[in-house]
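Okay, so here's just one chain, in structure tokens, the form predicted alone.
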Amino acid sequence: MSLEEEVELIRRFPIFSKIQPAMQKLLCFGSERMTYEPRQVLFRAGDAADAAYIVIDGTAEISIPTPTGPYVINTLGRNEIVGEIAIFGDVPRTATVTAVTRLETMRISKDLFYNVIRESPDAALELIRILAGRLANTTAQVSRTISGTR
């Protein structure tokens, strides 16, 4: 894939769509394309947070470990990000992410991701919007679980 195609790909992701073109190019040079097959794990709950992943194509499940086995809390698809919570919370991974279908991702190292967010207020605001949406989704799910209505 050419640099221009990579930059065009980066521009499709809401979190990176408004950042400066030079930063988009840096993301292309500094990130790594990764492909996962169905049932392959990107990372597990408790792992060190070393990168965030942007879903280019495919579907992944986010699950948390429970005494009765994994509990799926969300499903991700194209243009969504995963792994950013542990990076910014400076905590171990809070969940396990597993490919459901063939999954193509862009792996962005912790340092590069920090730099992009630090340099771009628009990216930082989009990240806050994403995190707020996740918190609202998790709160609603906990509420449904407590009330017994999944």
Contents of the next structure:
Amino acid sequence: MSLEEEVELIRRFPIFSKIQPAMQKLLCFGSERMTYEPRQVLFRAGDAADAAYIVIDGTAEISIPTPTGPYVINTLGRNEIVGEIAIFGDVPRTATVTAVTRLETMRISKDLFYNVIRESPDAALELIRILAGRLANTTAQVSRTISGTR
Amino acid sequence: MERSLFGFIIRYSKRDQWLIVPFVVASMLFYYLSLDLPKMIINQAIQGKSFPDPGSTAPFLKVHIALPAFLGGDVLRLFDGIELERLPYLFVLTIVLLGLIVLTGILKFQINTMKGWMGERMLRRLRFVLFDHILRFPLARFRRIKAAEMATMIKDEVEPLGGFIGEAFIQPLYQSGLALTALFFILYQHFALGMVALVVVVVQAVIIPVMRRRLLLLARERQIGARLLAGRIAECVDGIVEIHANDTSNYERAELSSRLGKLFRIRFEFYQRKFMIKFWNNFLSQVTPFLFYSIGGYLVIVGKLDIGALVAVIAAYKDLPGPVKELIDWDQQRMDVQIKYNQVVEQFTVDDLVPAEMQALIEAPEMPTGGSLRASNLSLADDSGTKSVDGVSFETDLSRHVAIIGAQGCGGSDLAQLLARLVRPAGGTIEMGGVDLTRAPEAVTGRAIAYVGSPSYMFPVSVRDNLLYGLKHRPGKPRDYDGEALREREFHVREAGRTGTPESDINADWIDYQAAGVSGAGELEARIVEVLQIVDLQETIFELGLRSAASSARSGELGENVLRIRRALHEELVSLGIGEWVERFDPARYNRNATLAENLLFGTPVGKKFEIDNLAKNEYVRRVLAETGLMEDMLKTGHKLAQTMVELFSGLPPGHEFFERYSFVRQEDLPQVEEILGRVLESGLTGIAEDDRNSLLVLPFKLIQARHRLGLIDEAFELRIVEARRYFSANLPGDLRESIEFFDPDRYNRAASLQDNMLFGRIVAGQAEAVPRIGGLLRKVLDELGLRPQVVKIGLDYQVGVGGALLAVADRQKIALARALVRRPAMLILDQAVAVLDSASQLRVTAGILEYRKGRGVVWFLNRNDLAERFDQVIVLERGKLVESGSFAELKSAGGALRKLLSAD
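So the form predicted alone is up there; where is the form predicted in complex with the partner chain?
Everything in the complex follows now, all chains and molecules, and the chain you saw is the first one.
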């Protein structure tokens, strides 16, 4: 996959879409291509978050540890992103991601991401918008849950 | 040290000075003759006084001595001479004159050489004495001196002294000899003319120095002014915030301006006086010939002086101002150098200098064995008289471990240094195994005791040499010399003897195996490995070994083994199904995880010729690219790469860290690259200048296909590089063969690191976990083949850099600890020695050291009170006084000072 194709890929994700094109390219150029064999772990719940991953090929599963063993909550496939929320702040990983098949990813490190965002105010605003949306979403969910239990 | 420079010179160079005197006297003799001869040539030969008729002869070399009256007044005819005609007489005389000139020259050469030697010998002695003083300064002194100042004093400030010492006596002797000879000659020819010359010389010799005295003063003022100016500028730089914040910049401007004004005034006066002196000097020396011509001419005309004598007088006079000027210069230099000497000596004069006997080289000093360490009433006072250690007494068996603890300012560090005898106590004694250490020479304390402070110093040598530093007390087995080396060594010994510097051979084996209790180097190496484990360094040294290229001496024993590991590791990887995690170097394939340069060279550069940054300029590489038709493609690739870099990076603000991390082009070069791209747009790739082509050609060599993913190298291009690789090795000129070590599956690569040699390839980019996993496998294979010690050996050769800067701080401290342990001293004294380690390592290393030293003495001033529990005895200090001593459990339950300290943690 060439640099151009990678840029095409990240443009699909709202958090990267508002970054200026030159910076998008730089983001791709600075990112690492990581390959995982089946059963290899990308990161574990509780780890410090240092990067977001975009799946280029293969599948992975997201699980959370429970006393009875890991509980799979979702699977990831081609062109999906994982771990992006954790790199906005210093929160530890909330889930474990494990490769199911041979998995090819683009790894965007926190440093790289921060440096790029710092140069793009529009992208930063877009990020705030996305996070606010998610917050509203979560708040609505919580209030629904609370009203449901009443 | 002698207080006065001349005292120093006389004391150490009297003999050498005297040896030169005969040469000086002889040269005066020849000089006189060379003045006298022209007179003879003119009067006898040219004017023909001795040849009244053509065909008459005159005796040459007639030696007749007129005896004084009391011996009978006869003429003693020693030699009647050879009779010569006029022309031969002239030529013989002139040839004699030439001979005299040559002889005088040779003598001068000899005198200068001897002076030079003498000066250099004295300089060597002086420098050594100063360095010796530094080694003997009490430790407290080092708080007040600056290392750089000491170094400049020994290196630079003393330098002119060497030159002067050579001239100190000989110069005045020689020059005044010349002046007096010339003066005597003139007087002898004609008394009145001589008096004229004498008066002028005296005026010159008296007036000029008087005028110069003011010059000297001015020069000194200027020097001080300049030094203050420099200091003032530094102050302004340091206080720049205050200047801005208080709006005092104009005040500072005025201040500096007034300083510059003062300097200008000094300079102004200096120049005026200097040129005035020059004027007088020139005038005085040139007015005399005027007198000679007028008075002398008159005397010749009236027949009271012959013309030969006048010419000789004028010639002799021409030589007179030179020596006088030299004498005046000498005097000035003397004053200057005397001041320098006094300044330096003042800096190096210390009242409590350690006596030389304390550091004497003792072959086998009497060492304390067994028994106890006893401190009685130990005290240490600082400059102000405050006691940092106050009447401390305790006794402990040399087999026990003692912890010293206390709050901030308890004096534990001072006590540790006292016990290690690094500082001399103000009062009290230290006894160890019945030997009084208070006054024992360092040969005893430095072998019986090991001390580690925090932080410790590393010398810029290998790890091994740092570890063995503590054993270099005296030269052991001498080095065998023969032939040229032997003569060199004998010369060194002779000269060292003459200059009072030690004759010990630095190339001898200085390691004291006996002191370490081992039989030889092999056993000591085993000891080192053992100690590395104790201080938790083994893995670090092992890693260093993997990352280093083995020296040629070691690679010999390793070469074959490395090839075995290379095969074993490859098999292991394949059997685990991760064979492709390492992309091996295959002569027939392009390696996408290596740089384009590595792919082209297919080897490791040795030296600078084939280093990646020099490839584009390397003639042979250019030839290879041209012959294989790759040049255009490389240029195109470089061009595309440059475009990409400009596109990606030109939007970034200056100083952005991305440049360093990702870019192929340095940020400051980016505008230049943009310009080149502009020129390519105008005139095409073939049309641009050679320099521009070079700048583009440099870029693609660093491309790593798998990592950079720029899609600039397609398969066809790869194949052509592999072809070029073949061409490169097949046509490599003989003189370049030493500049590269080719990748060869069946050969050890001397230029590559051990790890690269074992992998024989590159770990593929972006394979998760590949680096740690392959690292683990590598270790496993090495262990299976029992080769870990070899790698550690290579790691021990690692050069630690200045002050150990190439190692982590914690590793440096661990090496210092290991250095103390290797020696197995009777007593190990540690002064907060693990404080720089992280908490977990502190525990581990402390436990390791105490275990290793079981049954042998340790006194440890702890940086953590909780560690005291592991010691046999605990001493608690409070403001320099011993307040408690006993076992940890006892003291803890007693509820005294220790309890307080523990609860304060």
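So that the term is clear: the rigid core is the largest set of C-alpha atoms that superpose within 1.5 Å between two forms. Residue numbers count along the first chain shown, from 1. Owing to the predicted nature of the structure, the values given are computational and were not obtained by experimental measurement.
Practice task
Taking the rigid core as the superposition reference, indicate whether the CA of G89 shifts 2 angstroms or more between these two forms.
Solution key: For G89, whose C-alpha is compared between these two forms after core superposition, the shift is 2 Å or more.
Exercise for the section: With both forms fitted on the core, give yes or no for whether the Cα of L125 moves by 2 angstroms or more between these two forms. Expected result: Comparing the forms between these two forms, which are aligned on their rigid core, L125 does shift its C-alpha by 2 Å or more.
Problem - Inter-form CA displacement between these two forms at A140 - rigid core frame, Å - result: Core-aligned C-alpha shift comes out at 13.1 Å.
Problem - Rigid core fit between these two forms: Cα deviation of R11 in angstrom - result: For R11, the alpha-carbon shift amounts to 4.9 Å.
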